[in-house]
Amino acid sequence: MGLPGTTDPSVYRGLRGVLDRQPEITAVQYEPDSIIKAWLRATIDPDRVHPPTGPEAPELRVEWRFHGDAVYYQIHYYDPNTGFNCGWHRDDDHPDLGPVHFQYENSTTGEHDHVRVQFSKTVPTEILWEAGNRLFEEKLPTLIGED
């Protein structure tokens, strides 16, 4: 992922509970280790996704990072069985769209996009919890679904 800056242990021991909380996910964990933390890998149980995807399990990438007063982040979703990701990121990447972007790509369709956002919270745990409900409430069902 490349985000500059460092972790906060608190900080992961919060998101984890976050992700341990949210009823898609089947399991969490540190990468590359426990030891490390440079980010979390949560996986996702394919038949509580909406619409249906196949039987790979898709996953949640959770990085976050502290470089002085900048907070960075990406939160990144990736479907296996479609090709299909998504993310919220507060990175460097498109200073066009201000510091917090939402991209997608859906291979199936073509269709690929970057647009500006923003969360209504500012700590990192209701900023992840909000965006696990967008994803699941809200993106899945409208970039590749059937709502």
Given for the second form:
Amino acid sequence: MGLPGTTDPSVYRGLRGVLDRQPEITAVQYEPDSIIKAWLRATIDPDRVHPPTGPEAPELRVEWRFHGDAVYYQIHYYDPNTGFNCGWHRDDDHPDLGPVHFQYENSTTGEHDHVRVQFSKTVPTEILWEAGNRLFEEKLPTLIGED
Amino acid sequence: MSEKSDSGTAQHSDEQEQPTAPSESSERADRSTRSSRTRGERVRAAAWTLREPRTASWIAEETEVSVKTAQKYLNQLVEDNVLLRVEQGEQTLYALDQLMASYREVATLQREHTREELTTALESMRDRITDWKATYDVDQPGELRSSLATLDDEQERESRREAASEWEQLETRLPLVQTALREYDWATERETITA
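Give me the form predicted in complex with the partner chain now, not the form predicted alone.
The complete assembly is shown below, putting the previous chain first.
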């Protein structure tokens, strides 16, 4: 955390539009509040996640920052029921992996990793849409699947 | 046109989602969930994130729609005072209207919060900045961020990184909250007239 730069409410308006369209997401709100608007918290319906989880609702934290020409973001999923968390980060934490990496941590199996990734688009809304699809369609079933 | 108006059954051929070339390993995701968004929604959502002027063809490529479709929605957003159309030589570029965006944000603060909430928030933001200045003996968040390079303690680095990040955010929100408060009565009167 602690991304450099500042957020842009207009960009968050576009990103909220994407989160509102994600079928697994039931609510989206600003954090720490709607005056400061530092990041977006999306609440996920535990019954719509595969494999199923609950009873607590998992969350998706979305933060986008701009510092001059540089772009930083974190799209991070957290399941309070299992402690499993994963996300796509464009920050300075792992320069050896290039600008963007995917990281995950499975407290049940002890597995964790950081890997280099890239997105085919540069528009924030398209990146978030692709990340959401990868999360629910691929990452969760693969990384915490029962097989 | 409202955000919801394109979410129903598509009336025109350019509204319908067509299968697109799979990107990396998300082919399955594309097929199953992308169909829930129309082209208009994709273009409009992307338009809010235009922080530098872009051509319709660039936006069309990013959102996987035709240039004609992108132009249609971008021109609607120009008419709605969301985007500016910028002529640059032979090119037509689209950019977010930053002045209108700022006014919109101020109005949102005025509409969603009481004067007391905004006043309390403003005081809290100023107090936090005063505390950071005293704690770290710096005047700007950039100075605090620069100090990270000189530290070995990872915990201290993380706490300074967090503080710098929050400080940078508050610096951008302060002028908006101040403006919202300064014109609060005037805005409230206008709200009463239109209610």
